[in-house]
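This document starts with one chain, in the form predicted on its own, laid out as structure tokens.
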Amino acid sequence: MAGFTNAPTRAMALRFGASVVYTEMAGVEGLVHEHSRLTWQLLETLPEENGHVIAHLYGREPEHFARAAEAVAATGRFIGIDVNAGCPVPKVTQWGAGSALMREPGRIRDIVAATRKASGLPVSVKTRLGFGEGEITAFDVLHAVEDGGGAALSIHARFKPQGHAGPTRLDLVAQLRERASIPLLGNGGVNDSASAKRFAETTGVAGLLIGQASIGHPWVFGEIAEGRSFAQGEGHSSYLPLEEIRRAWLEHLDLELCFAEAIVAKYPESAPKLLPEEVAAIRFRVHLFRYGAGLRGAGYMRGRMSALNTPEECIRALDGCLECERRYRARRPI
């Protein structure tokens, strides 16, 4: 979710729903030096979000999650840390980072019980079942979060090998909740509702995770809240109100318009040397095909996402879009 899970979209996610989220992953190691504001950035959020988010960090070394969980406290601005010990991307795991700390379960404890003295906020992890069947590390991993003092367990229901795609072991799941003294969330392969309501009865996870089905799709979060479900096979959008879809995008564009301003002001030694109009409509060309996922018109729009420098760039593409949706409805068969 590196790039995507931003302030605005964040802030999406819980005009639509959810209830609590999570930044960007950010190292410690770079919240710890002086001059790394560029890390720093990636904590930023906005007003709206206060009272609803969580700090994800990564690295591993407990003193320097010590001193950076510190300084996140200070801010005032979040709610709890997370701990990340299941990033399968290697630039994270080379460094003994991300799930490689999923073969140091002692090393786990320590970081949750430094985090949580230095900042005083409640402590989670995100980890994964472990690296394959002959090597399940998730209940090693509980009993190292539990014994430094950690708040929750959050559980990808994949192996590490599998990335973000593949099937769900939701019996594992099941077993590690019943051996659980703390609330364990669950995350993988939930993008409906009937996925999310598959999870949480088999698992009984006392709550869920989502990322990339909520990405140009933040009606994921009501959907799955009210038990919703629709038939997708065109695509996520294809069945939502045009207007609906429009407001949706436009509110994200303008999300992304203020982050920016805000992020140059706050930052203007660092600033990119563009205008704010342009950082934002550079930052929301990954979320705009996404919107239209299913949509006619999506994939011309997509061919030209490099040409996209302005909002108003941005407004005529999804206009655009959205106008051979309209023609595409009106000759549909009902």
Ligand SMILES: Cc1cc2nc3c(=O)[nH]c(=O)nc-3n(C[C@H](O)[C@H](O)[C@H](O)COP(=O)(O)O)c2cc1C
Contents of the next structure:
Amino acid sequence: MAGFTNAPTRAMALRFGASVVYTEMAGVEGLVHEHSRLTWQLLETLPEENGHVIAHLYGREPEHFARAAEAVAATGRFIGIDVNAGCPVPKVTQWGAGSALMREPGRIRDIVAATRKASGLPVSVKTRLGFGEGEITAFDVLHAVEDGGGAALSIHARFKPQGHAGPTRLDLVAQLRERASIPLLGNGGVNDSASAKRFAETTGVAGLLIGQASIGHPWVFGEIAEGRSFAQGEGHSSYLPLEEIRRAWLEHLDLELCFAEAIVAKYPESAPKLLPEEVAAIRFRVHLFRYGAGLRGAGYMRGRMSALNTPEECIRALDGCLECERRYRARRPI
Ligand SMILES: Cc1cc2nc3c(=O)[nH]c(=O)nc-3n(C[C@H](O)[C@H](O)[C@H](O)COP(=O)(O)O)c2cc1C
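For comparison with the form predicted on its own, please write out the form predicted together with the ligand.
Okay, now the whole complex, with that chain kicking things off.
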């Protein structure tokens, strides 16, 4: 997920039970044409991701995908390449990429074939059901991926105008699954064991992709994998022991610090005036909002967000939040 799933967040997902993770979306034009170091930065990984991370790319031209895919494969760090054919953001669709590709199955077929040939890696596609009830594109996209030699299709069970929220259409995913000769992975609205079970049982998909529910709540992966059902909707940690919450937060912050040190050393131009610990704090701030979901001290953290410029300041805010929650729990009737 753009803006969220950098290497530390993905490492947390793996530590908490995810089996595979996807990078943030990187544009093939940036990777190849403009030799944009900023785009390559999006594909940086941590060693512990080895064997589990897929590069998620967007673009339009099969030839550019091929060149980018060759370079991505040459890093030796990725187990596959995932092509975005579902992003609804105008910044992406105005170039005919993302969800705009859903109207061009022939182009998707060519992108998959070219990417596979150039990289030698398994290639998957992530798409949506279509543009609405009257324009369902997923079946044509499925056949295009199959014809191009794709390894899997991930289906976000919503239409493009819905963005990332609203009801999912599991009946359509089930129909898609019946027609698929390659593994179909399901996505959309999976935020606890109950919703995961419903999705899997209704559709028969081979796996589930979890998006928003994992931000600020990496526990969701293990809970779903083990069929436990403690999670209470998206990102709510209010049922977890405070020490466990604190341990996870500090673990994530520590990963951000390790990663920031590597990034600042390799891409000094990306944050010329910042120390690695400041970069780590600013990246971690993105998650604080969600880490506090369901906890009584969330407002305490949010109010201080823009002033959290070092790991120490982040830890003070986290501890302030946990103290509010601790006091609330002490007063709460059992
Ligand atoms: C902030 C944000 C960024 C996202 N970025 C991407 C992206 O880069 N590529 C992609 O395929 N989907 C992206 N998505 C969509 C999610 O991957 C997922 O399909 C969607 O949120 C539905 O799944 P969920 O209900 O589990 O969140 C993004 C969603 C959000 C909220």
